[in-house]
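Below, in structure tokens: the form predicted on its own, a single chain.
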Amino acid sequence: MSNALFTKRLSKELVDLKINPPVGIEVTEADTFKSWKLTLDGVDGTLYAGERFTLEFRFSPNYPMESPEVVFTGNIPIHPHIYSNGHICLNVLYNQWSPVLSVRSVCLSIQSMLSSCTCKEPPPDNNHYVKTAKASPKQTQWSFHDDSV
């Protein structure tokens, strides 16, 4: 994808997120098309109600043909699919990515994943993963086997 199309797509997404943000999601930093930060609020009536988290999106020039790298920074939610280093085990970020997806849809997927959680606990392999993981979660060979949380 050419750099002009990459820029046009992200410009459109940014304008849409600023004019019509989803409930509980706000762009806090988007000075470049390399990296954006957004806050995501826990939904009322869920385990994460009243909590605020920060997501960092890193884009390659191949976006949207290639998924962005998405990680939690700062206050990282305790969740069975979120590692304490901020890496997120969510299929739409990896093998189920499609160019029709967007920053908005990824944020809503993560918000939905948090909302459906019934028990705040880290992934069972958290300690091992964090010790051995590469800096980018996109370098991980993820195994998607649990859609219940």
Second form
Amino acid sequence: MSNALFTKRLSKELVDLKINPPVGIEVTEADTFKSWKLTLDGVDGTLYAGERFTLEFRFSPNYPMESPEVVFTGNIPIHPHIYSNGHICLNVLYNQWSPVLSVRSVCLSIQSMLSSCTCKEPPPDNNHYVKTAKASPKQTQWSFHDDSV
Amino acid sequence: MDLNSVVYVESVNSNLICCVCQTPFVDPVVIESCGHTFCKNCITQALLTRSTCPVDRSHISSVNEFRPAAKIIVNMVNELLTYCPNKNAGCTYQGQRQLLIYHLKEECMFAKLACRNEECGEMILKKDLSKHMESCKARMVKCENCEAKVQLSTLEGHKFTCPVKNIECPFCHTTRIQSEHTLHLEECPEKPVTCLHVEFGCSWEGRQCDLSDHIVSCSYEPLKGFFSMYKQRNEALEQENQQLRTNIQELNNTVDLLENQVSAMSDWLSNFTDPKGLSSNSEGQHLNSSAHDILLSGNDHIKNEIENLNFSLVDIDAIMTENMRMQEEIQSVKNICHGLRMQMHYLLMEKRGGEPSVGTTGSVVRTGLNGPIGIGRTVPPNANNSKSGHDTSLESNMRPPRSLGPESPRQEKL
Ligand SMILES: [Zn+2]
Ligand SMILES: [Zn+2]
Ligand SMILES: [Zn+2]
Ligand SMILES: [Zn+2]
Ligand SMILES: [Zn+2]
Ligand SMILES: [Zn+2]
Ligand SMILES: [Zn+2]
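Given the form predicted on its own above, produce the structure of the same protein in the form predicted together with its partner chain.
Zooming out: every chain and molecule, the one shown earlier first.
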């Protein structure tokens, strides 16, 4: 049942993303229900205007009850909440996940996080984190102090 | 059946969509504390991961905290129009979602059902099922002897072990199932048998159980080595004989063929020897029509020759007739000559003084008067030559006319 819900929901989401894509977001790779790749364009009038980034989503069979694993790959945006290994410090990806959230809503959250940035700089603990972090950001014990950015 | 995978005919009001599965509610329930509605299954699963409302993240302590959604919500989702899940297989049904389970179970001909025969295991469209059951390789059939129901594939095997189909041995009158019957016949002690050497001449017959005793005393037993060798030779000779017969037959055929050819040849040749063959033997004519043509033209040529010869014969006849007439003329001239000689003889006798002999004088004179001029010319030289030899000269004068008979008249004419 959970597996049926998982594939059913993801195929529904994929159709929705292809038919009605959000501005600046495009699915580039979705051959399986294990992982997808999407491009995210920096919004005009922001620090990231004209830049294009790639997000990778990895789903567990318990999706949408469990959050997907979301990281930047390739060109990593310089942002106080984005580490240079692609990990993103965003609460909805971890403890604030809810099954009502979706690939689309996560992309929109990240897009808005970039857009609201006022100073392009890496997280202060970037070097230390990148050295110690595990491959999956979901294994990191995140603490979200700075919700305003 | 999973109502979450149902395809709806029309787009559905977003208020009826569960935000976890993002499809119209199935079994909608409401969380008491916050009033949010989800599919019962969706919220149950979500709570296993995290005990908060998926929408507002308010804490939910236990499953007891939700109740069924309002009747109107339940009715609205139940009455949504759906397609039959077997649409792709060919079902054209559209109906309220709540009737879908009934349709699939009772009505849909495109539902796949497992064949009722467990060993078969095939999944068959409902519309094809009854047809399949008639021909299913795993269907049960009744053994016509013991009435037991056996699977079709094992029926043949059952016939050998069927408890009812017992066969009685015709010799010892014991009964057994079919599979053992053939084996029993081989070794039934009561079965009548002949001696193993029956082909060599032993006439012993008896029960199979007595055969071994007989063999011990059978007089053919010690000779069996010789007999089998003899038999082998005989077989080889028969084979050779057969081969020779075949050869003779082939030779006979060849002779017949040659005879036919010879008789055809002689028939053809008879066309040349037997003239009737030209008309009667059409085969001969046919065989060499060119030779026939040559013969015909030769025949015509000969006919012409004969005709020419006939004309010549007529000519010869005319000549002969003339010849005869000439001869007669010559004869009369001879007679005249004779008459003239007699007359001259008479005249000579009369000139010497002697009386001419009487008798033929009168007639001689008369003939002498017929030709005095011609004779007068020839006579004087003869009369002047000599007296003594006149007899011989007269005779010599008479000879030439005799020998030149036929030619002299012509010389005279010329
Ligand atoms: Zn709620
Ligand atoms: Zn649901
Ligand atoms: Zn149907
Ligand atoms: Zn079957
Ligand atoms: Zn039987
Ligand atoms: Zn017997
Ligand atoms: Zn014998």
